[in-house]
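One chain follows as structure tokens, the form predicted on its own.
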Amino acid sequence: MDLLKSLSEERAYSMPELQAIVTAWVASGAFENGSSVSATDGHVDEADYTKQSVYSLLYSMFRSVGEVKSELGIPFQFTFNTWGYAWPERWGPGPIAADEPQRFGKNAYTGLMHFDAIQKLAAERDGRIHLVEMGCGTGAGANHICTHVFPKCTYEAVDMQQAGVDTCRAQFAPRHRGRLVATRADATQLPMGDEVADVVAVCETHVTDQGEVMTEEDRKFFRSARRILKPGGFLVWGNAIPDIAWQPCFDFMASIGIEVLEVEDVTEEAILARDQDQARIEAYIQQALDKFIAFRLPHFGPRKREEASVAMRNLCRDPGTRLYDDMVTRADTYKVVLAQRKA
């Protein structure tokens, strides 16, 4: 059983199914010559995983594990699969309470909307704007925006992962009486009409992260965004990706009529967030792994538990992991971008 390649984005796995999957993975340790996960920094080569499998596992686990406690003892359900960042002082007072367990993820979504042009558009429409998110995960960010940022907006949250969409439909969409809709679809093939969105939001979506060469998937992604944007509509995009990837993306966006208007570098704030979030991440990982009985098996159980722990820490860009170090060296930079489809 290869957890990094074998799971389907079309499935939402229940806890009994996850128990069986993890047990098979632990048992497979008897036949492995080595691990694809680095024991020192959690790095996994691109060839050793598929994003469909990794995120299917994560979103199913977040949902099945349910409520846990932060390092401060505050209960929460892990729904923001988002690195996020500490709120930049230059943007004014921080919008999220300091003891909120998932404040950095909420900062990331609030930050997408902090640009004056977005605020002006919303004010002109009395907040009645339509947003589409490409790669919404569990929909926690969509819920945050619909609740705290633009409480009169309508929002379509799209993700390819059934487990994430199921969480949004069950946990968040019912709160908004039809204003928030969750759709399972590949963002490169969006099942909606042309020119429907005032704002397209992209928050830490797993595209445009292959370095200086754009993939065909990346190009399809941006073409989809352009197609659904109204003329004059805005694309807001935040992520930590290889620094050399930004300019090829901006160049391609310009070639299809999406003009980059503002770019905010929040890499230092993203590093600070990971430093401040380390205790919560460690508490979550240990509470989550405690729920899987296979990790209690002799010999292979503890070894596989440590492998799972370091891999999860790397996905969270935890201090000491490869993805964290890439931000420190600025091999990866976290930027928040405002762009506009030309009228």
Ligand SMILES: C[S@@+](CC[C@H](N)C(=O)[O-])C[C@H]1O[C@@H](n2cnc3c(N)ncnc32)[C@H](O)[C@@H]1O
Contents of the next structure:
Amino acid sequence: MDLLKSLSEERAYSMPELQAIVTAWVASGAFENGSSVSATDGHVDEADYTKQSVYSLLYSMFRSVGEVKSELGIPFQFTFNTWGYAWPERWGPGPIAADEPQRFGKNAYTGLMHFDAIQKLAAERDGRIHLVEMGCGTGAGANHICTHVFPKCTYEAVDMQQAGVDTCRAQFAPRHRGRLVATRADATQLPMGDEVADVVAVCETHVTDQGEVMTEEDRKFFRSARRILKPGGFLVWGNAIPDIAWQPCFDFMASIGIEVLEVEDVTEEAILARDQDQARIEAYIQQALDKFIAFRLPHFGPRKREEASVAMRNLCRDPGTRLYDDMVTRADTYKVVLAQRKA
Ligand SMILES: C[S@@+](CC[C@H](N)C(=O)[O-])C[C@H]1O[C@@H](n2cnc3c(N)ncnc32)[C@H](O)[C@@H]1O
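Let's see the other form, the form predicted together with this ligand, since the form predicted on its own is already up.
Next comes the full complex, this chain leading.
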């Protein structure tokens, strides 16, 4: 059982199914020569995982593990699959309470909307703007925007993962009486008409992260965004990706009529967020892994538990992991981008 490659984005896995999957993975330890997860910094080579499998596992696990306690004892369900950043001082007072467990994810979503042009557009429409998010995960950010940022907006949250969409439909959409809709789709083939969105939001969506090389998926992703944006509509995009990946993306966007208007570098604030989030991440990982009985099996149980723990820490860009170090060296930079489809 290869957890990093075998699961399907078309399925949500129940807790009994996850127990069986994790047990098969632990048992497979008996036949392994080595692990695809580096024991020192949690790094996993691109060739050793698929995002379809990894996010399928994560979103099913977030749901099945349910409510846990932050390091401060505050209950929360892990729904923001977001590194996020500490609120930049230059943007004014921070919008989220300092003890809110998922504050860095909430900052990332609020930050996408902080640009004057977005605020002006919303003010002109009395907040009645239509947003589409490409790569919404569980819809936690969509819920945050619909509740706290633009409480009169309409929002279509799209992700390829059934388990993420299920969480959005069950936990978040019912709070908004039809204003928030969750759709399962590949964002490169969006099942919606042309020119429907005032704003397209992209928050740490797992695209454009292959360095200087733009993949076919990346190009289709931006073409999709352009197609669904109204002329003059805005694309807001935040992520930590290889620093060398930004300019090829900006060049491609320009070539299809999406003009980059503003770029904010929040890498320092993203590193600070990872530092300040470390205790919560550790508390989450331990509580989540405690739920899986296979990790109590002798010999392979503890070894595979450690492997799972290191891999999860790396996904979270925890201090000491390769992905964290990549931000410190600025091999990866976190930028928040405002772009506009030409009228
Ligand atoms: C790091 S997660 C971020 C999720 C969410 N934006 C958040 O901040 O919690 C990346 C997400 O992008 C989604 N994704 C990546 N490529 C996609 C694609 N081509 N179509 C739809 N979703 C995609 C993944 O399924 C995953 O949920």
